[in-house]
Amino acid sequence: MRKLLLTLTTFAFAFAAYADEAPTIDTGDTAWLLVSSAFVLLMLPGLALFYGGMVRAKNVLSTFLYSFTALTVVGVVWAVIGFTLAFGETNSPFVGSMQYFMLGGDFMTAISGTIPLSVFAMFQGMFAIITVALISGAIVERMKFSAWIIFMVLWVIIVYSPVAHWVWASSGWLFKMGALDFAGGTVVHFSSGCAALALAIVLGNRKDFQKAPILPHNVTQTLVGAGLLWFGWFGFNAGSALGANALAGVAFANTMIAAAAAGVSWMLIEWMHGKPSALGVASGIVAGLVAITPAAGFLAPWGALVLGLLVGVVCCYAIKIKFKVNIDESLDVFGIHGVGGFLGAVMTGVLAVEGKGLISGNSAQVGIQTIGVLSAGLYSFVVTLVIAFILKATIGIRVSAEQEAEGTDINQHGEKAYN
């Protein structure tokens, strides 16, 4: 009897220990991720305003729809196949399994860390949506709407989901290499910037590019959009801590500091050469947000300040290159998101604290970061070129010269922004 009692007691303690270690849902973490997901969704109308204010009045609605259809089309693609290709459990270093095809399997009951898998999937889905919407800034005023819809579907499946797997899934090859990307400098910004550049090359320049003024029709709209993007970015970066914890607080603070610093440095550069512009301040803010994205949870606040000041200067000059090389990358997606994302990813390897970066003793991290960001960017650029050339050869990718002159609002959607 004594042996039986001892055995039962041992099993009881073992079961209790297992129960303590079993994953459980933390309601605070879950609430924060739900709110953060909604924050990131708000970035879509923010981006629509940001981009929409910079185009001519005859193209405002089509520019808005590039962002809003990313919400709808990518939202569906992510639920059907995108999430499982990115995060379906597998040993593959390149792409996820079909475990969560159509969000099936144990999706409704599974736990990811301390939050339901369903919450994690929707949070990540917002990242996929905003990444695709960012690309649209390079193709405004001239890409066929039908081609844009097909492009979004193919790009999420072939480019975004695999790259997300490389960087963020435990079996991904860049994850195993040790590449750091807290919230998407590589996955979101550099990959979208490279895709934007590839699309702009295939589409060709707008007929007025460098021949006649192409002026923003409503800069106040762009400023409001920048403010909404800044607001949503707190969910983007602080939410990537995947919990309501100290790490989220650090990411939140660094996001604020870097954006503010980049807005200041961009403004000062413009002031040195003339007058500070509203569009410049808005662009500087976004550049700072882009650069801090991969680094938000890895830097001390002073590092965020340094990075913000640096990226404001670098991107201010980078956006001028398109005029020298004569590539109409219309709203500077590559100049801000591509260059800013690359700089942020590499500087993460320099400025990361706690033994993660060069300044704290890990000199190898700079090389790892460079390999990671260049690999993702090159893959995105090449595959986007292939998709774009296929679309061009089949359904056509660009509106006619007459349609471009008329404006894409009327000929692509049959309506005007301003009547």
Given for the second form:
Amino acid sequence: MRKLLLTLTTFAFAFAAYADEAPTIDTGDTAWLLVSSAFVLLMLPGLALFYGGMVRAKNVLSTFLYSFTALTVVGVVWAVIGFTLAFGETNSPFVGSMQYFMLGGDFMTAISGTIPLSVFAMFQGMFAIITVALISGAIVERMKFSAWIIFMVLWVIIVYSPVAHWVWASSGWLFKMGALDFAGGTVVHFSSGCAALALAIVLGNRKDFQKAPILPHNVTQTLVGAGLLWFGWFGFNAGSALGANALAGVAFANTMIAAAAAGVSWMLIEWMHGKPSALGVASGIVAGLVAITPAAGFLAPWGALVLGLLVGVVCCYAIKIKFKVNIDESLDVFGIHGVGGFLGAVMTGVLAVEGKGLISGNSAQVGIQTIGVLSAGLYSFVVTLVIAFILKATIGIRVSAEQEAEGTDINQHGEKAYN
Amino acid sequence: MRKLLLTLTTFAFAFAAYADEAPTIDTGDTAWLLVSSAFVLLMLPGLALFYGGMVRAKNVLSTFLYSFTALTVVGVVWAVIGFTLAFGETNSPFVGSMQYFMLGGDFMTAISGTIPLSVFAMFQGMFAIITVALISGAIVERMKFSAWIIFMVLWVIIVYSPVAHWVWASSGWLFKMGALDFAGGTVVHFSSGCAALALAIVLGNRKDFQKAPILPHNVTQTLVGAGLLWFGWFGFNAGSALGANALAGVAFANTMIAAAAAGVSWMLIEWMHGKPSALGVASGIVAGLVAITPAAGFLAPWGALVLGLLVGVVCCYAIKIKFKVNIDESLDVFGIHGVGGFLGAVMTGVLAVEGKGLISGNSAQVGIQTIGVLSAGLYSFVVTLVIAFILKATIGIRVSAEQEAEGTDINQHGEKAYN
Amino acid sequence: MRKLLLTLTTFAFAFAAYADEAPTIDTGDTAWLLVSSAFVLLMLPGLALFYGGMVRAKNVLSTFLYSFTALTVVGVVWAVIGFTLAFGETNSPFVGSMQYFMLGGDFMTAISGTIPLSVFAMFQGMFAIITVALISGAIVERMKFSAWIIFMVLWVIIVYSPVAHWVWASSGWLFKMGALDFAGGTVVHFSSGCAALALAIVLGNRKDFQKAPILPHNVTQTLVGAGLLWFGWFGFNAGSALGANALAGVAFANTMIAAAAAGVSWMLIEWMHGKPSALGVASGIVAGLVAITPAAGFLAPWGALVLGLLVGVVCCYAIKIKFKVNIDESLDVFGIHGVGGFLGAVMTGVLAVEGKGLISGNSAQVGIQTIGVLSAGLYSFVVTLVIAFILKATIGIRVSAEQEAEGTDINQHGEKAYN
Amino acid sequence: MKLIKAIVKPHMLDNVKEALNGLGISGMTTYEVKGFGRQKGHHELYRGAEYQIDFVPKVMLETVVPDEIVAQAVGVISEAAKTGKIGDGKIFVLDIIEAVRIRTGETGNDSI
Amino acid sequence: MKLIKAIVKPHMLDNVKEALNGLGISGMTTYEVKGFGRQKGHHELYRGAEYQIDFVPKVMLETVVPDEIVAQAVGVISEAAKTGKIGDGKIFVLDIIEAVRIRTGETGNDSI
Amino acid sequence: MKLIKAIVKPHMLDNVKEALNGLGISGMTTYEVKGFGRQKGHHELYRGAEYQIDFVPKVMLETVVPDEIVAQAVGVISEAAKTGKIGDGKIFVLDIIEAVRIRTGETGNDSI
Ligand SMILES: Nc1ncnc2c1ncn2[C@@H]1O[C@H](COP(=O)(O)OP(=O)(O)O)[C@@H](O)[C@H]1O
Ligand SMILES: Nc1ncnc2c1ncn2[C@@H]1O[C@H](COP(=O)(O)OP(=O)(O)O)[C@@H](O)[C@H]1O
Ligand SMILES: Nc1ncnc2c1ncn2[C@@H]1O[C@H](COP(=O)(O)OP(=O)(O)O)[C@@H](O)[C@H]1O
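Previous: the form predicted on its own; requested now: the form predicted together with the partner chain:
Now the complete complex, all chains and molecules, led by this one.
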């Protein structure tokens, strides 16, 4: 829907030109988008907690820093060049113009739809930040901090911003093709999942992976993180309606239902095989949130329920694949965001109501969705591989075995989390 | 006020029928209610922290899960049947119709007052969730997880949804009687307090209750939880104005003042008897929030101050009763939510301004309030007893003594919080 | 901008008198301010975590309580007298009238600008609370709890409320002089920094300061706290636009950018001298948020970037001064809030666009800013000294050496954080 | 003097402490340990990875007592710590050559 | 019987445990300690204050074994805990006068 | 060689460490313990329930030293750990039969 509104904005601008009637700001919509932006920002501490609780105590600060430096470094990169690469006006199907380089031009006064452009830009910036941070789940406990910093800068410029343009800018090729991505199943989740997989492959497994127990050092952190993620996700999904309207209400409801349903179904699967765990409930919740992301504004509540129940089951099994193929994508970024994002994107093509999905008569959509999500994922995977290999060949991408045993907090940051 | 607005909605619909003028969405009101819903959701991780910090480390994940499964399980139950049981249109004084079963019908487009029905439904759903989760404070460290899950499903269907109908639906019998419950002193707090007491009685005391020290394992968690609860409570109370208006402003101010005042008075009482503790300040804050809940939109700020100071004192003493009567309602759900909710409901009848309370000339209100809150509490207590006895007689309601000694995290969930 | 809107309000009232047209509430603006108030409240648990993580485990509850009692005690004081001292209508340049004593008069129905007065009052109250709480960073691990409580009451009445009047009330002398303080660089940050310094001087250093290692007991708490602060600061800064408008959008963007930039520059400075630390990134973020506070609505995004990068560097060095001068202002309240607030206030005079700052042609502003910030700081410093000396001479201000060794949690509050 | 090291189940510590107090032994030092032995640990499952956790949380109690009451002390500890289930723990006795109370400088039996 | 106290690097503990199991020694007790020795600690820097942290995290393993296998046990621990780098740790052997299995009351070699 | 076990107040540990270093003893191992003794604990009050907490946090320091300097070591520890107030702690000395430095295989006095 985000794209629909962008289109409307374009129309509005066009109309304004003819009718000499300037687009105006709606205070209610603006209030909701200001809030939504802040909500998505809060997902970063949430993610830090979610991931940080699952690593060992000697690596928790590094893990937190992956999210916090996404906030700072990507925050700066987005303001300087990311936003304009994604949303600067252009006819290019691939990348935006330099119109808003350094957030200059008419940035302070322009209006997008019914909200200030500045608000739209920040809302979008939070998406760039969280997408990059999500990737870090695959690299914990072993990546060099310097390599991570450089990786982020490159990735947001080369991968995130262009892909956001493809899907959400009105001239983007996937947008034109008709791919539906309400709040980022493709742009955020599948693309970060694929990047995570690529990075994990280049980095190699943690020394202890499948050898010694790698126990989460603080599961309450992970649960609190899941709670903050859920909270923030309302901004993510319902904010993507770009206004405080009925669509936002539906997106909110679907987000709630899918998360709850996936939390339930993951729990039941675990129970079937043994005991229902806290980590499982939290994982299910996140899987549900991921899957509903591309679909939030397109489904009826029953569709969200179906999708949630489904993704809880699928992801609960999907995360075991890494042990079979022996790829240490440590905190299941691919297993949850990749698999869940893919499932959500494709199922959007199935379950969308109002003539948009298979179920309401549009048989073409599933194909379009599949092409859309695979293109973005493949692009992300390949470019990430290239970046990672270059980093490996130059400054090095992984800490030494001794540093890994000692823990990355001490040797990368000179500090310990708990004293 | 929630109910008043519902009435207005009804009037608006009626009016619309005559005047052919459709009710419309106000973006500002909708923004505030979207936010309020999310705020109340955040109270669940908040409650998990608040309760989790007070139990021993071996039981903290179970304690967290009581709140997190309220989110998931009750989240699903509410969407399927809870909402329609509470708010499906009907003339019944006791229970709603099946109009919104599975959130179907015109759910995606209907409007309630000035906000989308979907938003109203989610806002209400968060109340159902937190009410159930509150109860869990009485059962920590010993209830079987399977029994808890089934209990939640039954309780929200048999107790919460009907009681919400009684008080907030325009055909509800307590609503018609004129009982005032701004944001749930009766429906949420007294009813959960009574349910907690009933469950604690059936479960029996923890082995160590009054025998060995049961120290809170992490008081900082409890404080952070109190902070999140306070934050979320603004959505709870000021959101219950169902719009971003002067009433919301007053409810917000009263919520702030009562919480602050109760935090102060609880602290002073503790100081009188010894030392002022962090746990005491946090408890006082929560007590103040509880008491102001039914009253938030009806009092002047001075009334909130009086009520806050009062409840801080009353609850500080009330929580000691459990030691006298030797009922281990472990984390004082009855002592704070029960007693505080009762006090708030009755005092609303005293302190309400604008002709609603004793103080402004309406001498009948105190009686109405008392009848309202006691009816809901009694119903909740009795039905909970019945459910609990059935669970006890069938799947069992309590872990074994050995499991209790070992901690419920390991034996119910197969995991440990801290490694 | 906060002040501009207040002026507008005054005008609006005036106008209303003439035109018989009452000022009306805008639901979008009201929604945003309700949210902003709640966001700022959440900064208190955030600050508790931020500070609490940096102290030793034996003092963490005391540290948390400084923030939580700011919420409760200042919450009450603000409602009783603080608000009216700051914003009660008057012609006095120094202090407000008693118009809103106990939040009486027309408090429940009055309108300020486009929002209910009750919302404005609560929003302002959160500022008073956080300002007082910020000071506590200088007194951790040694101040007597009783002295802290009394200090807070006096300080908010004698220092905070008047200074807020000077700067933000339309009759305030600094307001009339034309000092720019968008969201409190002067009122909140520099004044709390100076108070912190004064308190630290009177209290004296911690026994272990510069003698034994004083390690932060839980850096993840500090990071989560920084995250909550950042989140809440959007309410603080963008809320100070007092509406959901383009100005709020710009303030939001500038807040985001400055925080991110300062997080980056502090990290780079640390890296230059050794290793980039998690505590450093968190500190940089907070420094950026502090510096942008007075400037948020006045700068273009590039200005926020410059200011952020600058303050990250300056504060990273500034916090080392305390070791040279041997003043244990323990958690760098002066080093970050004092220095950062001063820098932000002065740089506002330099970087403000639209004819307000040096860079856009207003050469006088830098001087005005400097006078404004120094007056407030000096006043705060001197009055704090006086209060502290009186406390020291009467009830005593510091725990005994033995209590300090034992930890303030046990001896001041009779409890331990972790069991 | 002898040093008695007793490894017991955590929830039996209070019992043991009281039993020793009963004998007039009021000085002791305890710390948390992880035990390996016949008592099996448990399985933990974290996101699809199952771990056999061998260690079992125990408490180590150390008390130095005069030679005369060693046997008695061992006896009451044994009794107070016993649940009869596997994993009840062990008691080890070592010889102490010298003991000093830091505060007073007393040595030998006077110091404990 | 003898009490073997071995201070080893935390990530070598699993190795040592398995080596002892190989000898048929399955009872042992471990706890986390901080070691000071030749191995230098590290610097930590918190907000401009630099601290030299001397202690190094180690694990203490205690096992009581019959006299006959003490030498062997010390040997396998030595081997299993060795990385060859400074800070590998120490093994100390003490005499045990008596040992009791609480559950059964068995004493001596039978109890361990 | 002898094993010296010293139970001291946590904030005196640095003092004791430096005193031992002064004697040329640089190897030692420490861990946190809870002590019971003459020093009373304190009361804690949690939501209306009052608990008498008997244990007092202490630090255990263990160091193995050659026989020649045992007396001296005990002396400096005593001195460095003393505050003169109740709860200063104890020092116990035990005999060590054998000691091994894992890294090099050295034994006896060479190993410590
Ligand atoms: N040989 C040993 N040396 C040191 N500690 C031991 C030894 N054997 C057992 N323990 C300790 O005693 C505890 C209980 O022993 P275990 O064999 O599990 O049960 P039980 O004492 O009932 O036979 C273990 O967890 C371990 O801490
Ligand atoms: N004399 C001693 N007494 C007790 N523990 C010791 C002694 N010397 C060393 N240790 C312990 O052994 C660990 C390793 O010793 P260290 O001197 O660092 O290295 P290495 O054993 O390789 O010579 C120390 O961290 C400490 O825990
Ligand atoms: N008999 C003992 N065996 C083992 N540890 C002891 C013994 N007596 C005292 N301790 C330890 O020494 C500490 C200090 O002893 P305490 O009796 O409180 O004071 P003091 O040493 O000044 O007489 C205790 O907390 C405990 O850890």
